[in-house]
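Next up: a single chain in structure tokens, the form predicted on its own.
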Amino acid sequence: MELTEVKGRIFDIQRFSVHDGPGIRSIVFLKGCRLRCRWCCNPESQEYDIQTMNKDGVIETVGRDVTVGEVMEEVEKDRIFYRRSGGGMTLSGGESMCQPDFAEALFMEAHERGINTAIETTACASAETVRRLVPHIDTVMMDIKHMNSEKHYTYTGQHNEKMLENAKLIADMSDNFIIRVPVIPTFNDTEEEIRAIAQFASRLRGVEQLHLLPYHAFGTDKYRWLGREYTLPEIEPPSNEHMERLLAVVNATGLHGQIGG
């Protein structure tokens, strides 16, 4: 089959992102995620099956099935600003590696035409898939949540053993590796806790950069235009002063922090 045929589901396309690797963007977000982060901004991305969400009475459909050709046709449309800024494309999600034929596809055609590739992941995906995709991705930006195990799966449905080992095996195979951390007031926001995934993050590979994102309340609406109940519903942003006293426990380890990605 040829790769422009390889089908897969997503349920957006954003054009113009300057926030999800390196220059301007096209982000595809594709559906399905084995995560249930209690945060998520994009709960509609969690299930692989297409949806509808009730927006007050309107009724949208969330996820369409595309082709890899369909999918490069709206990512070229921006081909000129990938050249002047060092942009390109992003998968992301849900969770791509939970797609891996359609991901595959989509990096090695977008290879085929000379378009950057970028990844946000979280690397719950076996190793196998991992050394598959790695090879063709140009910027891998994985998410790592938190060092305890038991807490990690209170909070996502998922232990961290698998997505830590993962880790691992990407800094080994990727030139430039990003590690960002989700900061969740009443799961991770702390300076313990942020310190140990930083020191983690240090012995890594080549990994030099961590971002750290700010929880934000942006996606509550979407739990209830599913009929879900969004479970964290008293928490609120952290504070600019807290961010930068997780900023400098970050830099303390020798990783190059950040505040967003």
Second form
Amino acid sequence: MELTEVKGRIFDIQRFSVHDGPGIRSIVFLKGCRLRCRWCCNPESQEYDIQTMNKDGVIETVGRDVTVGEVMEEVEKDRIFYRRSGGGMTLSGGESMCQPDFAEALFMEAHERGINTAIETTACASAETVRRLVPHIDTVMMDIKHMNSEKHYTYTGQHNEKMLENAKLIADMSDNFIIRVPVIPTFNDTEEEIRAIAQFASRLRGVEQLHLLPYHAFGTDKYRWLGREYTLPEIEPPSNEHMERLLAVVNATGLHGQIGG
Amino acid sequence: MSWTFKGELPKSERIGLLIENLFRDQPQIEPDRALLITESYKATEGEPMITRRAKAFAHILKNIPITIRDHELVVGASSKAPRSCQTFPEYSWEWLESELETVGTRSADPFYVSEETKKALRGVHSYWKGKTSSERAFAYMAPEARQAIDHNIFTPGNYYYNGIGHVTVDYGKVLRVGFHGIRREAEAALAKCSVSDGDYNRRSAFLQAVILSCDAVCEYAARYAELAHMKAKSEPNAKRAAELEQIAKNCERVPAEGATSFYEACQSFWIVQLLVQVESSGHSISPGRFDQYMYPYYAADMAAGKITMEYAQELIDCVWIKLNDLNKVRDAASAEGFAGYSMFQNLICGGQDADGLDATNDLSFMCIEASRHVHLPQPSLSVRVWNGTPHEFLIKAAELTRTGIGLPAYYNDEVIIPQLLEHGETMEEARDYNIIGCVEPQSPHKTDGWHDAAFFNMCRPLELVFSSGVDQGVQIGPRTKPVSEMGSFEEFFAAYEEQMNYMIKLMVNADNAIDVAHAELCPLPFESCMVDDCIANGKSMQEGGARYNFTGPQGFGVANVADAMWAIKTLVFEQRKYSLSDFKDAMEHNYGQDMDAAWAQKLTATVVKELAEKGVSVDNAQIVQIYREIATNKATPDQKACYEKLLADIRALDKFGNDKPAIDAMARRAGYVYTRPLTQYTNPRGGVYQAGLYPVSANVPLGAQTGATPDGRLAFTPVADGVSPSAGSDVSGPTAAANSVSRLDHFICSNGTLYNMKFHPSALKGRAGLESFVALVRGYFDQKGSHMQFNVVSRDTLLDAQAHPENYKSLVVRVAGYSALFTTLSKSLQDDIIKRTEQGGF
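Let me have the form predicted together with the partner chain next, following on from the form predicted on its own.
Up next: the whole complex, starting with the chain shown before.
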């Protein structure tokens, strides 16, 4: 089968993304994820099934099946802007590693056309999938949420061991590997918790950057639209001062930290 | 050329003080010029017009009050009070006479007028009856063209009532040889003439007028030298006294002689810039490539160790402030169209030199720095972008954009140079281009571009298709087939072309009438002596003396026409859900939306005229009755539901600005309907017409005279500005919008296109934000867009500024081809700016 004919399921393509990977990028959001992070701002991304959201009376279908060719047609539209900015295509989700055939075909087709590739991933996938995909990805941005596996399980529905193993695997294969940490008050926003992640990251081969992404509550409406409960207690986004303190903790490990993507 | 500029330069304390003085009071109208020109004209009746103009100019410069403001280093002001203005009755005065009592309190650009000034102006105005260029233009104009103006199809108001302006004179030549040098050039030309030459009489009159003007300018500068000297004597502060002595020395030398230092060059530049705007009321007197012609003086002083970069920056900042000291009163309607006291003095930096090498130098950076320091609307700062533009320079420009001042505007060498080549200019001339006024390219000091020749509302002929050329009961356009009988989209489109072609022809007639009037009554010897090849040709610019001559009226509403055509093609001729009559009916009822008083009045006029044509006479009481019926006769609930269904279906369609190639192709085609026919016409100066697609801010007031359109735009709301998508309809992000806009043919729009994009400040955060921004501009330009400008200010800020204008006196926003103080704009224009789609980063 031609790469362009490979099918997959996405729920959005977002153009002119300037905060996720280098330059101006188009983000393809793939549907389906193994994690159920309580703070997830894209809860409509979690189920693989096509869903409907009731946006206070307006019914919207979330998810559509597309071919790699169809995605590339949209991605190609900003090719000129990628070239000028060093940008390209980013796969996000959901977890794009849950659709390895589709993700691999997208990456390979993009490279075929000279388009830079990146992924935002939890790395919750088999080692085999990681080995298949990483050679076709120019920049890997991986989330690490917590070093304590039990707490990780409580807040995301998955233990962290496999992901941390995959992190080491990616580090061995990728030349451009960035660790990103969502900073969630009540979950992982103490200096100790951030330090533990940063120390782990600093020992990964080639990892130089760690991005701290402060929690925001922009996704809470979507839980209501999906008829779901938002299970995080009412928390405030972390203050700028606190983020600066955490940034200092990251930088102390020798990594180059930054706030925001 | 190379550059060393890095980082930022400090803003001196003086700059803050000068700005404070500038904004202390409301702008005023001062009577001196009007009195002096009237005096002079009375004394020269019967002489050749060019001679009378030169004598009047000299009389004004000899007697107009002169002022050196506190803290100034660069001097010369046309009004005693800062930011005030003189008037120009030789172009028109009736509007001012009738607005004298309201001009102080009107919403757009108010000017204070003292009782003495009112009296003085009323005293001289009567002299001008029958003598103005506007009356002469009216006399020349075809009746059907006047009718089209009355029906708001187009408006040539700018040049109808004012001077032409829109020029970049040869500042560099004045810096090199001074007015003594230009005088010698005119004398030499005169010496070559023989009294028996066929054109001797007119030629010699022009050259003598040039000589007289040069002398007048030198004497004017001498008055300043004397004043500075006197002030120095009585100045208690020794430092200021020394400054005043230096000012006196500068004015003794320049602009009579060539400049010998950067400071003298600044002073010389300013006198030229000021006096071109005293000779005539034309706006858009554009300094152009300031960073190029000033550079030799800067480089020499720096190399000799005579100045520091900081001091040079302070001088440039002072020039910038002076550019904001000039002002111009316009009639109430034009004030809406050019809102924000704008003078459109476009100054451009960067780009290529005549040899095609990158021209960016330290002054290019310092021009951007000056706008950052003064943070004022003038000059209309522009930057030229080409493939060789240094990245650091664009980052510096982007940093200024990020401040939200709406400056600079970005221009694409890769489109504009070929445009000028297409008009027969040489490669060297084309590479040396600059921008006039809003967005209009020309090669400097050799072009009479007539760039702002008229606003043409592309939506009005579309309305005429639905009424077979009838507007408010009058047949003003061709009697095209009733829409009910049209069987195909192409037939509909052809009817639109027919209406457009006819109206374009009338606009050309109107512009040419005005052109002749200016040549006959308002030739400008001073301006002309700094424009090639007026001296060699022996005639003024207005009489066709410039090397290149154009007339450039601008169309706007191309996005509305594109969306309208798309809606009709899709809903009427493809899906066959509605008929053209359904559209007509719904548009006449404003899609079932509320009927406001203005709309009801317009419909009443139509009904009354229709009755009159049928021979039914109506008295006033009946008119009131008809009006009441219309105003209260809202559509029946059933009708209203139908109209609203149609409106919803139109709104659900894809719109121009979202990277949909098929609609974008429609927009390109819609653009051609205006641009292609226009370029076949010629003007009285021996030049051709060239099209622009930009609105200044006229899309708001002229939209207020336009009924509902088939794109779902409601009656009297603003029309789309320039080549931008309709406000709020480009919802697919900035790259998608830019791709769409780039699909118009920018090459044929050699009078400029204008693309407005509004950014939320968050999109430009950090170095990464700047990089993405620069890449966006680059990406649009790679696709051969010609101009781009940005408003970077949050919606919340604008709403708050509307509610509390007192807190936002210095909030500068990009309006159209220029920036203006937000709080000085009318409410409806403010609303339009707030409504423009805000592009964020995701």
